[in-house]
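Listed next as structure tokens is one chain, alone, in the form predicted on its own.
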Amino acid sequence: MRSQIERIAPGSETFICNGLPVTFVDCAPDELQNVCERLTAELGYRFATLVVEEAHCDWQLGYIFCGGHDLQGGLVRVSLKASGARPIIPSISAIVHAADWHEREAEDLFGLVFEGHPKLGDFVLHEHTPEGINPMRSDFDPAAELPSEDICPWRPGRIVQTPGAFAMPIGPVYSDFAESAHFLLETVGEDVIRVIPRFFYKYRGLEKLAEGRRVEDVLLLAERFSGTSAFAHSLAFCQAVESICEAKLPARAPALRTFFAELERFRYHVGVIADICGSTALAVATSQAAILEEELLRLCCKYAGHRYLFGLNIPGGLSLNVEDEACRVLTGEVGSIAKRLVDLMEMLRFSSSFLDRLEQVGAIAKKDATDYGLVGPIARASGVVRDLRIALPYAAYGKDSLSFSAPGEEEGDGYARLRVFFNEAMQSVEIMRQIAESLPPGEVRVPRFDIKGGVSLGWAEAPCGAAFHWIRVRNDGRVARYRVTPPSFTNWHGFHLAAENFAFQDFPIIMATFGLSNAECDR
């Protein structure tokens, strides 16, 4: 692999970090289209993440991607400089339509503009922001008040202009605790035939509040923008963190982690089931699935002190170690909720009502998934089985005792991804069992601490997907610039692609079988 990265450019240079290779690549604007494109087309590599630096009027432009078609391939970035208050960078987004968001993203936030993009702007920001307000850029100070100025009502852009054609605006306002959304379905009768969304309603600035503060302190922002994704955000976190210092890790803190990166996997997927359940009406299966869930949310606050897992991650290890018998209690624990499970799942294959909502609805060609970047059980579920516990390994997850493989479907449906669902739970249960069984002795963290500056890249296989946390840290401990891409905001890209060309009332149905979390996207 490293050969064919030097073919497509020239001057690349791979070093091993974390035991895995990472490729630089330095990058005119004229070849960047060029470079990404072989790299997608060629080698398989699937993009990650775009990361955005300023310093001063100059611009770095980190392109990173991973995998490849062996799945060896480890990390390529890409890196584009500019310069300039507002510079002009070629978009990929054509070629690697997964880099659509991203492009606007980084266009809403910095000001730069990405030519041949086709739709830039109303994207993080929305009409209540003025224009020119771009509050990821270093002189933008999120304590002052900004301009007033009239502000212009938004009207969404329609795309269908058929006779006839109608939108129907569903959200950004929920009932239940779904956080905001807003989803514009056009049609010219009942089959939805574009859907238009609008997330960021409660955009939180989090990369901007980072800034200049302690590691410890961005912590507790990693683990709370998401809460129910809580221990595998820190965990990308600390991993980033521990990267920069060179911190090895005593051998049992990274096998706890993995045991709760599953814990967690499990009851968030159980969650889902809950939800699946709840959108086709079966009152009965959803307070049994919910039921699960509770269950699952007191094991973990009895056996790491938060139904979420908050505070259990620390830079350079865990804040508590779980002694061996707790572990195989909790197993245990956690083996008798999978039965129940495995029980439910069989009442809903046998329940045509429940079916007929699921199968050949909602469906994502493999294509499609590739083209769009879509990542975690939504991915599988349409043939992409891509997992970076596999592809990436972090923490216990590359020993060669512990054996798993991703699980994955071919048909791309709400069924396929119900299964999927299903399935990794089981394996979440099969994962923790092993670990508990060969925990090894000692510590749970490194004695000593020390941060340092320098820039790395975290990730986990969240519940929903790949989730990358990249940060520079300062010499003086704080820090300089942190990217968060959590799985949510990768999928609702392509949620589209499942809601279209299916009826109206398959639409929250589609919704529930994705699991995403608005909030994640909102960070």
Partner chain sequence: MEPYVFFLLFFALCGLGIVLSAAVDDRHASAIPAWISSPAAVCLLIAAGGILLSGHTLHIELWSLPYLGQLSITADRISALFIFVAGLVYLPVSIYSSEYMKKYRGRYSLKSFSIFYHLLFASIVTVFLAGDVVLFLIGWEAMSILAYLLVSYEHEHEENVQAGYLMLAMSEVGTLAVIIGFLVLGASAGSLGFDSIRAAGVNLTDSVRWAVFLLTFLGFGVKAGLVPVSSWLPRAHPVAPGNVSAILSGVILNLGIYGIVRVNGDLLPVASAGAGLVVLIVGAVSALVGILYATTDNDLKKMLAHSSIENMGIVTVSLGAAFLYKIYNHPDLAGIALIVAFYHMANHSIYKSLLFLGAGAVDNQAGSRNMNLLGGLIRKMPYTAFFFLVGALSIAALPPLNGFVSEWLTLQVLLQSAVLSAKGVKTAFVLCGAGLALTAGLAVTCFVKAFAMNFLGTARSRAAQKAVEIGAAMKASMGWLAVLCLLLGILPTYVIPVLNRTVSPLVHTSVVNELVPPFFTIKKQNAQFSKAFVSGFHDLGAQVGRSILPGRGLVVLHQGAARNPVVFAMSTAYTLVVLVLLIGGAFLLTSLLARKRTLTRRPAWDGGLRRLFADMTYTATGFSNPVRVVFDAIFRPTTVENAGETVAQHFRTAIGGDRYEIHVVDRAVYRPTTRCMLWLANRVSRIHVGKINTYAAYVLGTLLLFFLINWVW
Given for the second form:
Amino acid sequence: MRSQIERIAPGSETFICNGLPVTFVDCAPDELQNVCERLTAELGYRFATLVVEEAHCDWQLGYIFCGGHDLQGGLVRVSLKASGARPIIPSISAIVHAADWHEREAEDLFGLVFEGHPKLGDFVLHEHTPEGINPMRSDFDPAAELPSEDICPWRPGRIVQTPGAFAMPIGPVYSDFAESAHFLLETVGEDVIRVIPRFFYKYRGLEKLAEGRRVEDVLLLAERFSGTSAFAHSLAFCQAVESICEAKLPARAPALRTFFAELERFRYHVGVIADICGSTALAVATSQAAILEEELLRLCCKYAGHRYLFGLNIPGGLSLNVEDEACRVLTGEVGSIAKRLVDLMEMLRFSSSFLDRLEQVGAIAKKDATDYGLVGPIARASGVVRDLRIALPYAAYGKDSLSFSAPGEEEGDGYARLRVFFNEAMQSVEIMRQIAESLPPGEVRVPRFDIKGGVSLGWAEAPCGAAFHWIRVRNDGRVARYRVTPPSFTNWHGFHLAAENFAFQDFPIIMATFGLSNAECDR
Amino acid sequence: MSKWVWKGLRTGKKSSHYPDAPETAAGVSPGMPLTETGALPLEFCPFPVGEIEGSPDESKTDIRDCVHCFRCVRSSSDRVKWQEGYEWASEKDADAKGHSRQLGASFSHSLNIRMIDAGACGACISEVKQIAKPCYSIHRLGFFITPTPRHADVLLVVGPVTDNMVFPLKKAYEAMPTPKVVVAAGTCALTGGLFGPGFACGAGVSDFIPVDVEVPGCPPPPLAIIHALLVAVGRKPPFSGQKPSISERKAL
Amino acid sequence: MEPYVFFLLFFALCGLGIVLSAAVDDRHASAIPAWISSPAAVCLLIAAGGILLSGHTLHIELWSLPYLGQLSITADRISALFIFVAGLVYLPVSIYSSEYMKKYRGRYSLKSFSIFYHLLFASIVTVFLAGDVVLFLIGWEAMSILAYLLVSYEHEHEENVQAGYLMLAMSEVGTLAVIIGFLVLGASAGSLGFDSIRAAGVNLTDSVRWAVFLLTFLGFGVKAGLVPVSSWLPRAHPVAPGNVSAILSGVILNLGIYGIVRVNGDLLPVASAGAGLVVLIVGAVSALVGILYATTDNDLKKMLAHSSIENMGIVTVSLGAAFLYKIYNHPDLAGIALIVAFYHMANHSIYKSLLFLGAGAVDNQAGSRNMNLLGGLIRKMPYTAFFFLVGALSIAALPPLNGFVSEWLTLQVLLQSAVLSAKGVKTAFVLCGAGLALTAGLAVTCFVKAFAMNFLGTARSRAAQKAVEIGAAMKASMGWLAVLCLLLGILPTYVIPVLNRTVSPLVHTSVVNELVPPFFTIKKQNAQFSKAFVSGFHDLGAQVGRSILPGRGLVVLHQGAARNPVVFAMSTAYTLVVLVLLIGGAFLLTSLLARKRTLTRRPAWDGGLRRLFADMTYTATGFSNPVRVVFDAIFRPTTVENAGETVAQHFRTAIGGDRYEIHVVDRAVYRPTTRCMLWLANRVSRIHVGKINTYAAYVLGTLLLFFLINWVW
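Go ahead and give the structure of the form predicted in complex with the partner chain, now that the form predicted on its own is out.
Below is the entire complex, every chain and molecule, led by the chain shown above.
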């Protein structure tokens, strides 16, 4: 693999970091598209994230790729340097489509110009922020007054040109409990032809807020920007910090982290199953799944102190040492919940009215899933079986004693996604059982954790897919730049693939089978 | 389809008896840290995040700011008491004259609620979702979730109010018929939490629309949200701060 | 005064109109229809009304032409009814024209419009009045040509000229068929007078009867716009000026019905069940095809044209039912069916001309007929919107308006087929009834769409935003038609006796007591009804109003015979009373309850968007798309997917895509015919060898052939 990358990009350097090969490629602007294309097309690397750093008009762009065909490729960082107030960067979105939203985001927040990208403009910052104001730049003045009058409402270019076509707006305030987001469905009636999603209604400026804060304060942000997958994100963040500080964790910490990450995944997936049942108006099944979800929340609170596992992860381990006995009891209780989930799924499998709404609805082809770089259960339901727990093992996942696999399906439709969610939930229970049986004794945190300066990438397979947390810490222990690529951001990008060419009434169902979080996407 | 009916009947009643009887099941609420004075133990509290200019002002850092980081209680201090319970909702300062704080008797058993997600992290939304699910089932109280503010008596706002949600929030508030009550749920909605005030966020809901009932917590557990709704219609007294039975239990 | 005086006055006024139009300056010619045609229409109403009420047939012998025989005028009640309806339509349309035609000032000749308009009016009346074949055909041909001239009035557009040509060509094919049919009849009768044809009809053989039926049904079917010879209608209507469309749908289509009734009902009554079934099924198919295309068409006037096909189909179904009931010896049901046919025809004339006038107003003020570009006009044009709504409710057959009465009766007439013994015919009735029920359902969808997409919501184009209300003349004419819609709706008990007198000569029986029982004058011991029945209706209050209102009552009721004791009854008048009470009561109640409350108005909730744009509202295409999807097998569209501009594989900046439909009739009838003709022509063209000897041989051969035929004959 190393030689292959060498062939594509001469002068690249490879290091082994925590047992993983990490390759650094310095790239000239005119070479960028070529390198990225060959990395993805020939070597099977998957685009992970785009990290933009700016210091007084000196720009450093890092295109991070992970994976590779044989899952042994580790990570590749393609670096690009640029200078100037608004440098022009060649867009790779047409070649590596997964980078589309990353480039749009960078354009909106940094004022970079991506040459060749057809859809730049209104993305993160909505109409009340004039073009030219880019909050992530170092010269951004947060106190500057924004114009409050004469705001021109957002109006995307209509793509469907068929006579009589119209756009059906949904949101941002819609449905009973929906998270804020807007969907403009272009249609000529009955079938949705084009979905124009609009996110970042919930943009809280996570990455900007993190700048200059202490690492332990940024942890709170990392944990709370997406409450339903808090543990996975705090885990990824903590791992990034620990990798910078070269902390040696006691063996119990990664095991317990894995244990709680799987507990969170189980809870999350049960919640998604409840939402899928709810979207098809199957009231009893919704209630059943919701009862299971609430019981899991109560278990989390009972054994870990918080219903959403807040405050558990800290750099250097866990803030709470859950006893072996408690873990076993908890596993037992989760096991009984899993049994009831199996019963529920058995009943769902034989409810034709339920299956009719899911089967062959919202299908995503494998090729599209690959091109869009989809992650998590959605990609796995379309046959792209990629899981960071296996591809880039972290915590206790790499241990030989732990045996598990990533469940995959081929159809890519709503039912396939439901099955993946269910199978993963069951897998999580199995992982929890294995860990509870062989918990290493001892402490769960390093006695003393010293923050150092440095750069690192942390990752975790969050409930809805791969999450990447890239962080640069200054020598004084404060964060210089923090970049989060949550799985919902990656997957919402491909959502329109599933919703297009299906009827209006399928739209909420397709959305439920995605099981994504807008808070996680919007940051 | 009959199998589903049978399944539902077999499951039996799962709903909490709150407010007729206190809910005692383990794990319904993470509890709340509290010193004897009712303020958060500031020396361990990372809130407000970063340095605090000048001397710490204890009166400003109260239960409304708590983000459930557990740092106070998992450190080695004896000053922190852990308070179980969930009846945290309080009425917002009553100095705005002429504005009815409560909806009145005609709404006490018939209330329509519209939730607005003004940038919440998802945990608050998940907890609000739970109040309409079997375990808490607000329908037994005569409370209902409505998809449009046109039919809503209560606007239940979660999240710190991001800049992009200010307009929809105000529009939804204006679209509601009178009388109307706004319940702000969660630390973010009360003070902006970790995220606000910032360049993309406000410092809570009350900066944009008048708030009547506040419920702290990160996230406030379902029972706390139900308590807030009961306070809004006058079926429960608000949290006073003096009365809580501070449990002696030091956390874990 | 005698009716003929008014007919004379009518023709004199038409002549005056033509002369005046030729004389005055072009700028003032637009006012002539209002000042000349409307009095002429009033004359017609008086004359025809006189004949309808008195029953005196007007018969005037005109000149005798060499070879062609005597020209004569005969105005019986059937003619009078059609003339009366024509008058009802012409009166408001003439007034409307004076304002509407102003828009053509300086662009097209108003003079020629006015001349054609009066000539057309005169020729239409001539057709109705003709008492012999020659005068009938003269009037018919003049009418066809003048209609063509008026339809292609805006002749500067290529599309308009083509539509006009198609209309003329199809009309001429129809005329040809009618002429042959008449010649066959005249040959057997030895004269071209209607009276002698009627007398000679009984001697004709079945095959000749069939031939005459098929030829004339085809010929008149073209004019009535029946499937499969309806193709000209949806093309001609959108290109014609609004007022001409109203005449086209309100009067000229009736000529087709008149022809069918005159020839197949009067001169040579249909005697075989097969012919009756043809009429019935053609009618039902027309209705269904018409409404399907009406529901999915987005051009306002095209949509109305398709709906005309539907309504003519419904009339034809009733006619077919009447023929069949008569053949199977149920004269009372045949009478009811004919009454229903005439009722529906009259209703259609009224509401369709109202809708076309409304469409003309919309087209004029909002600059488009494309419903995807209209919307929100109710705030700009409240009067037009209200009158259009009345028309739309009528045509959607909602009580208490006139469309409801006739469509309800049509369905009831079809349900009465239980009395028939022939299984096959019964099945046909049932299927046609089901088809009509579907049609009625789709009609509601269609006109909900028509009203909502034009008048409700937000304007979807700049022109629609700037629309202004129409002037007084247009308002008055539409108002008059709207009032007629209501009157014909709530007073069927007064209309039916008049129609009954018209149809009784055709079915030789009177059905007025069968359909409109004399409730106001009923005695408890009236022999026609059983005692219990009468007292029951007495208790129900069927006689309410007997002291105020003259006449037979306000309830339409039919009691089936012993074999089929199905009773149907309805009263739109009482429905109106109940509706007024309910709506008024609800209004009073709400205003009483809201008396002490302040009313706040807020814009519609849009999910928190900054602003709802016009292109975020349903379009006509979107509204009718479910119908398109459900009836995909009939529409069979060719969709052209156009990937549009694509930057890269996943960046599509435009998704085009268009949908082309070939009308099911064109697909099923005209395309195979064309292909067949081309094939034949190809074969025949092989005789062109280019040698003069061969052509000489052809000439010789043809001559020999003729000699041979002559010799054999």
